[in-house]
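Next up: a single chain in structure tokens, the form predicted on its own.
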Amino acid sequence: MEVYITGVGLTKVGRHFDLSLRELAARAAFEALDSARIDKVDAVVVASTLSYREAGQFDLAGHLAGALGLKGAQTLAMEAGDASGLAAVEAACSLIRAGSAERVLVVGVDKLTDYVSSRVYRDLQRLYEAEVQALYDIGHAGVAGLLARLYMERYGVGRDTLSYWPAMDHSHAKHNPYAMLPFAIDPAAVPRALKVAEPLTLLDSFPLGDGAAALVLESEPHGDARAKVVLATSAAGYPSFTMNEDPLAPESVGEVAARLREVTGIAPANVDVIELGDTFTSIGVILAESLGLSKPGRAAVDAMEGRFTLGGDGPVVNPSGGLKARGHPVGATGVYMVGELALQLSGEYPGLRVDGARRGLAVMASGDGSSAHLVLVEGVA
């Protein structure tokens, strides 16, 4: 059964001190419902990662559905760390393909800037295995820094070369009205910025922001569908990149890429546009290589040579600006990715547009690869 994306609602990622968690989510949800030209759905699936700890709100899906006036709808709450938004899309597709729902509203939301940063980052440690690793780990930036050092030493890649990945993201984000950091940066400035985990700096790192994104998924397109979901899948992995046989090749990401090829016959490198979960520069290049977009040790060089931007010979990667520049409202990020891809494929994206794009791919590895999630969408025109 086909699953069509008929509505998209996106809010600008930023600091929304004037909105509550529910109000922020409602903005995206109403925009998605309006763009789909419907006012009723069979199910509401809500993705959030930190709201339960930061905002203290349980049963977020039930409360949000009630606030939206969607009384009687089935409700599901999804939490899968960084990849919660893609997990929610997968769950919504499963409801439709199982015949349990014909119309599903997917909402991703997290509101983080109301809270002390040290508290938020402490809670983000729970993306690691909580009983041991989260208590004694060096943090996400520390692990990303070690991976960057390993990558540089193994492949002979210089620090200056790595700097082109975040610069690429920012060059794309300056066109994106939803981006938290919509401005270009000079690659030469990246190594000189404040160190967060040597060799990585602040300009290699994602910003935390508030954000909400929403989709309407339907079994039958009415009006103009933006795109259709061809495959939504996930795979469990080890609790950390460091536990893989090769820390620079997370097995969970390799598994979802292999499943994409097996189920659809499509390799990630053969899609037109990709939204990739690059929390840090090193994570971006590792995911790109694990998907087969570049040969091992080449992703940073490919970014430097312009292969992943308009006019390059590879897929356009992160036209939104990626997690580095669009921002990373954690539980909402995967919904942003799919919504952005749907608008790309329908020719409605208000940012950097990949004209003629027919296929788009969204990929996230939660935490440090404890699970990987992938969604493939295609145009319907």
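Now show me the form predicted in complex with a further copy of the same chain; what you just gave was the form predicted on its own.
The text that comes after this line covers the one chain and nothing more.
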């Protein structure tokens, strides 16, 4: 059974000091409901991660259903680290396919600016194994730094080459009205920026921002259908990046790419548009290579040569600006990705437009690489 995306609501990622978690969620949710032209749903699926430790609302989905005026709905609160948003889309599709719901509102929301960034770093560290690993004062970026050095040394890739990955993200983001950092950057500026986790700098890492995105998913298409979800899958419980046989080729990502080929016959490289969960430059190139978009050691070079932008011979990667430039309000990001792809496929995307795109793919690994999530959407025109 196919699942139709009939409504999309996106808020600009940024510092929304004036909005509470529920007010930010409501902006996206109301826009999605209005764009689907409905005002009632059978289920509300909420994706959020940091909010459990920041706003700290238990039964978040239940409370949000009430705050949004949607009483009576079944609710699911999905927390899957960096990938909560894609996990929520997957769960919402199951509700529809099960016949448990005909119309589902998916809301992704997280606020990362209510507390000082050093507290947010501590909390983000909990994406890694929390009892032993997260005790070290290593910060969330540390493992990404280790992986970057491993990558550079193994493949003989220079720091300057890596910089073309975030520069690509930024060059796309400048068209995106929802991006937190909608401007281009000079790749030469990346290594000179504030050090975060050497060899990575601030320009290699996602900004801390607030965001909310929402989708309406329905079992029946109607005039407002933007796209349909063809596959939403995930594979959890694999060794983390650093425990994996090859830290630069996570088994979890390989597995969801294999499932995509198996179920749909499509390889990631043959999709028109891809939104990738590139929390850091190193994670971006690892994901691109694990999906087969580039040969090992080549993703940054391919980005430099324009392969992943308009006119390149690969899929357009991160027309939104990716996590680097659109931003990464952690639990919400997957919902942004699917919403952006849906608008792209229906020709309504207000940012970098990929004309004629028929298929869009969103891929995200959880923080430590032990899980991967994938959603494939197709146009309905």
